[in-house]
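Just one chain is shown here, as structure tokens, and it is the form predicted on its own.
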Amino acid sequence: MMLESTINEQKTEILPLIKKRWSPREFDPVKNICQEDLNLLFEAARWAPSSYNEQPWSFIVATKENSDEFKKIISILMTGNKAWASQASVLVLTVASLRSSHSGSENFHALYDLGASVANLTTEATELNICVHQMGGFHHDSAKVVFKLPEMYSPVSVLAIGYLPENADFEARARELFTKRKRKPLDEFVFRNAWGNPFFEMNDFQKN
């Protein structure tokens, strides 16, 4: 069944939530995410697409209220991430199943599918004015041991999730950082026919 578009006029901008998303290194250290909103985040993650509908993602979640569990995730972070990530309301270790339940062979698409699931979670978070910072800066081998991951399950990233601080100093820093965000223009990574041959020319979508 084809889903018919309800948009009659040509769009001139992408979905605002996509550009609103930001990865801060500061969080409100006392404002916690409620259980209902956490449910929405992981429900969004649940509905991501995946190869053969494997849904190869798993998440180990620690809220700040449970200090022992929270400290376990902090313990696997690299030193540079420990201080700012400790301000977050929730920390999440993302895990991918590397073996296909469909064929028993290695699931080549597992990391891709996990990324799609986290993208869904992040978009839902942005809608709720919750920020997500995704980190690769953690000790993978330690994570496997600390959280007793089964064979063929790989830790992939850590998510720091929380609310932005509400004070004038942070808002001034945030405005400056937000305006400095840059993305490659489409002609540098979208090609036609052969590598390096741009599909798009520069256009008004690529303002920053």
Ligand SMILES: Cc1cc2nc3c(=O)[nH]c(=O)nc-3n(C[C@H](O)[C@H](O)[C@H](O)COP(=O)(O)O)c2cc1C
Contents of the next structure:
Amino acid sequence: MMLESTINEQKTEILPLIKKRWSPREFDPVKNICQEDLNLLFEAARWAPSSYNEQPWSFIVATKENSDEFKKIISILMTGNKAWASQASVLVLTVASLRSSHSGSENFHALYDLGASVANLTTEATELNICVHQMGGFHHDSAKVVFKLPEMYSPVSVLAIGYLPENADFEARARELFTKRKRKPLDEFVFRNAWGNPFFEMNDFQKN
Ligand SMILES: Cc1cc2nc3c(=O)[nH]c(=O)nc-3n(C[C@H](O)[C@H](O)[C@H](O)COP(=O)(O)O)c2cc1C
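To complete the pair, please output the form predicted together with the ligand; the form predicted on its own was given just before.
Let's see the whole complex now, leading with the same chain.
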């Protein structure tokens, strides 16, 4: 019984910022993110942990005010992402350095570390009521050419960053979505002893 309530509490009472984050497909098309807040987002990214402290992440940032740069990132997006992502205030191409500077060989953890830095950025954004929608749906080869990426640097994702449209209630939408969105139950991916043995024994209620 104790275990059940503990698991259930953990399921619903996670850190409020984690609970609040979600990926919208609509943004306020005119509201810009000020330079100070943009700076905070990348400071948060900067302080992520990384293997050997390699910090293998880079970001190519385009704000909507600079329409040529903004269009350049739009141009590499896949069709399904173009329309809604164009409403964002800022688009960011994330890039991982695949070569380890300490050993010269391939850095197996580069993508992992970049993901951690984007998670930091996203959490900081959520604190500022700014939304981040990450995209893998872009043309990787075009990105390399358009942004003149050096060899061993790989484009990994595009981030659409912006505010929800005026009068959208961020907290209410997050609460509503949190109850609707689906996630795998813990017993499908947290194991003990060997692959597939659940660490948490869960009842049907806890799985929903
Ligand atoms: C690496 C990555 C790639 C993604 N690619 C796309 C994409 O191309 N288009 C899109 O609409 N959403 C994309 N998403 C958003 C996911 O669909 C979304 O995070 C997932 O459905 C969970 O929803 P939530 O972020 O609101 O919790 C991507 C997310 C990640 C982390």
